[in-house]
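Single chain ahead, written as structure tokens, the form predicted on its own.
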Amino acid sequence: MDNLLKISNGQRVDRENIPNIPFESFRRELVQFANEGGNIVQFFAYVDNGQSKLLAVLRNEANDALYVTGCDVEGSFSSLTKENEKFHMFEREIAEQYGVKPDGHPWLKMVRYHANYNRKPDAFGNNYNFDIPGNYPYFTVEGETVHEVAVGPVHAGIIEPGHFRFQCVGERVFHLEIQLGYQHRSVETLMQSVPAKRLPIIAETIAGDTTIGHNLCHCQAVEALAGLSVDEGASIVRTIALELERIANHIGDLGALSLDVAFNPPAAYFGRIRGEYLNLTQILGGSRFGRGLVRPGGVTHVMGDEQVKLLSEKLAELTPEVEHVSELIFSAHTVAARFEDTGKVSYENAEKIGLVGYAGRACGLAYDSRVSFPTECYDDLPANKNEKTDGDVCSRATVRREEIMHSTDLINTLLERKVEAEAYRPREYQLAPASFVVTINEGWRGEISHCLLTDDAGNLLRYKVKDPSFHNWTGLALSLRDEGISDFPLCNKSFNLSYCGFDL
């Protein structure tokens, strides 16, 4: 591992630092890094001076290490995906974002159809406007008997557009395959660009469900950039509100699997009950979705004794209900016939594609940000357990039921520490030249992460972000392969994955 620089979770180091190898070094130590169990935090491309450049950051499960390299590129590279298929998604998106090819990767066509940043020909041979989205050759089944189903991009509610073509034999699926991309909002190039004090607020609104999740990262990145430090109290305030972002969606994924299979009562307990815990988000910081809570060296709301006195009561009220609620689901034998053996995602599978979040711990990988890489008050709080890791919808359900109350036990211990936050003033702040950062945390889906790199002059050189959902939608897909076509729902929701998280 010569060739790789070993940082933490979080730190600031100075770009000149990185290691910068040939590009043949770069793919032989990256493919061998993945074939021997790592996996892929980040893999991307920028422009530093006119030279296009690619930076991996990668993680080790042996020893919770993290480490980066980088290397110089021209308009096309030998793809790692051959090698292996954690470079899969990655590669699809370097080439998209910046026109770079990876010359024999598999299945190379669009992420999120948009103009790339270097404003040339694509690496898809187009120019480098798209047209429609979706126009391209989707993977074909041949077959007398075989047919096809498409589903969306338009769906009903008011969930955002994806497309799911299924080649399908009779009711059996052979193969699903996702296309998202139809609303892409250009958030990274958006963080380059708008002034400093506006970086939290687009940052919380990455994907609205998990704004703790993404902001955290955001304010982290900067926290270390600049220096500003963060007092234990709000610590503490920022750790309970992601355990609460965390909460409130399983709760309602739970409610929303037990209606997907006609079990209505936990369904309606369940969406009563995710209200009661976004409204104690609202008690913890103001927004029941913890929207202006965070910022970058602290918090806005001080958690005071009457905030810690509602917060223990209630949580003290919800738990008995939450497990009563759970057990009616996992206890009733029609709701098991559809659970379980559904959509299952094998452990190698799993590990071959990298699938973070409940849903790789679903499926027996026992990674958790919050254990191998804290943040805030994760380092001295005791970790999860998970019981049933088959990779069904079972699993997937089982989990999140095994979350929700070892958050809840979490947020009990912090609330018995009863440190104050200090009174938030907002802070002018110069982020360090000529660095970067990388922040992880284990937000409700899975791992998130953020990494930042600043140009000589200290102003953002490239921002990049990744959703668990950008390593997670391809697992969807391999949980209908031989599943009944009218399985999907309910697969589509023991993952419930994000589309905008996705689109960015």
Given for the second form:
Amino acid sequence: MDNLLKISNGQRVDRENIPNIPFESFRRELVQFANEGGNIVQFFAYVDNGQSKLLAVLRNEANDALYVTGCDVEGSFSSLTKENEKFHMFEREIAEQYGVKPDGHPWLKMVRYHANYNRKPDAFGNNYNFDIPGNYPYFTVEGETVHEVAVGPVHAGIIEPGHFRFQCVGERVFHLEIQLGYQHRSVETLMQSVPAKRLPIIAETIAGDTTIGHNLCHCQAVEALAGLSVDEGASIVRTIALELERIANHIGDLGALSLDVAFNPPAAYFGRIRGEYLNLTQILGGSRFGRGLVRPGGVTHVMGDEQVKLLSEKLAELTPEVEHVSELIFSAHTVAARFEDTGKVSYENAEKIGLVGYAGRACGLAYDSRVSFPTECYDDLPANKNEKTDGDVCSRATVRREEIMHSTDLINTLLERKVEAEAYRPREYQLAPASFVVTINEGWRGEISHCLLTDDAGNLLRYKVKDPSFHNWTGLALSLRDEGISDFPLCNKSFNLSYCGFDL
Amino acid sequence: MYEVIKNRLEQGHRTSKYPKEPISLYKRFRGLPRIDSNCDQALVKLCADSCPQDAIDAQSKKIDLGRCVFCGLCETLSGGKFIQFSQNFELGVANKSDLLTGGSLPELAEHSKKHFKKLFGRSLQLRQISAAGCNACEADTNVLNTPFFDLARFGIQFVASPRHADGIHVTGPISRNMKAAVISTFEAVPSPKVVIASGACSISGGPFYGSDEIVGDLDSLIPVDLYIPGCPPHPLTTLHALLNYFK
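Target state, the form predicted in complex with the partner chain; input state, the form predicted on its own:
Everything in the complex follows now, all chains and molecules, and the chain you saw is the first one.
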């Protein structure tokens, strides 16, 4: 495997050690890797000294090794998506961001609607002097009884914007196409151009419900490139914060799922209880979403005896309530009737598109990066194991129910460790020149990854962000195939993907 | 049914007594900053230079709450000697210029447009528009519908259609890709109508200021009546602003 360099999560690598192989070998290697069950963690373009390049970070089928490889690329390249679906969205993103076209891509259309970064001719024939909508066709199904339903970008609720296009026969959905991009703020180019003091603030707002997850990826990457160490106490706070984020989101979604099948009491209870967990994060660092808590080199707030006591006591109070309300949802046969067999994604399809996180685990893809590539305290914490893997709404809900309890156990274990973090001091740092690092953390939705490249002066050459939603939106589209259109809200909530995390 | 009743009894009555009774947030919460204007200028300059949001004006020793994301760095750097964040969550203002503050804000209730109180004091229907933020503002607005806050008891509701709304509540820095949708939604609301900018993004661009892909401040697109600072605003900040401005 000379064409692939084995790396570790959060390890600084000299860029000169990353294989730069001919495109043909690069393509062959990646396609073979994906065909053998490997997955794509990162696949993106960048420009170095005027040369366009591709870089890929891969995860093997056993989920125990990461590899990196790269190649030079000119104006276009032979699409890999033709051979394997896992490259689909990545290649569209490459075309949009750098104007490098994957020839023969089966569905080459814009991802977010913005001009490319290096002023190349637009890959989609759009003129960005005009606001959205641009030139992008939707997949259509034709026939006498076929009709189309278009929803969004503004939805009927307090939710993020996106456009959903359903091809239906009567109530049945043949195909759903999801067009996002409305939340695009150009996070990646912003991070490459702003002073370092702004970076954690932007990382925290890539996806607000994943504040800790994304900022952990950012801070760990900076720590790797700048040689900063993190003390054990700070790692404990970080791990607890990530697990609180997971619990709060899972609880909120279980409540919302209950509401979507018109079973209101659990929705009201879990709506409030979710807030209790957000308030626990506020006890840790002053913000319900964990803003301002994680910074390169540590955490800004020490968890002292007072906070440990408050957290332990509140968790002891909340845990039975959560168990009871969960039981209320899952023991109701009216709920089961709606959850079971709805929005099914088969194991084969999940594997094909590379689903991650609970959506993947609900289909039988066991990957959990806390276990495979542990950061912070995860190395010596027990893993969760989920049994229900039917790929339907019920499985996704059940995995979340189990993860709430598992995360609670993790937090209780960590609270007993009683190692205080060092008092915070803001760190000045210099990133190592000509380096590469990739960081992976298991956010509540799944695998989050940041990849940083520095130039010879130690400036950021490329900042690549991948939210788990980048993989999983396709899963939601597949779950709607041959479903009733009225089950869309239920399927959607069972995935609850991030619009802004995808749109960047 | 037995399970439903059992859970109902366990859950009990959880709605907050606010605003009839005050509510206090945990001491680590960062609300309205207290500013010591006698602070050493060098320390003030250190805070201003280090502020990720460039929200501090060293000359006037003021902080712009429309830009501030309440990260707390200035408090850490000055050891609380220049800026100290209080737990006061009442941050809403009617005039944008009031957000540049030396540590106090005008009474919101006295700066509301009187006809708004008359029109919307008993019933206010808002259409929320999420426009390119990070979804934290949306999440902590949604929370107002949970039993603890129970926004509907004040006659305030978030509705699905702009046609049913008395105004819009906008979050996010308004991406280029959402600009048209924000304007169309605003235009679809019948007059007289209210415009609320919620969160640092919709007031100043928030964490994304300087990006070519965003408008940055809602005020440059449509006139704003009420500003709710925060990143994201605490649900109580939003609740306080709505109650004081409209009630």
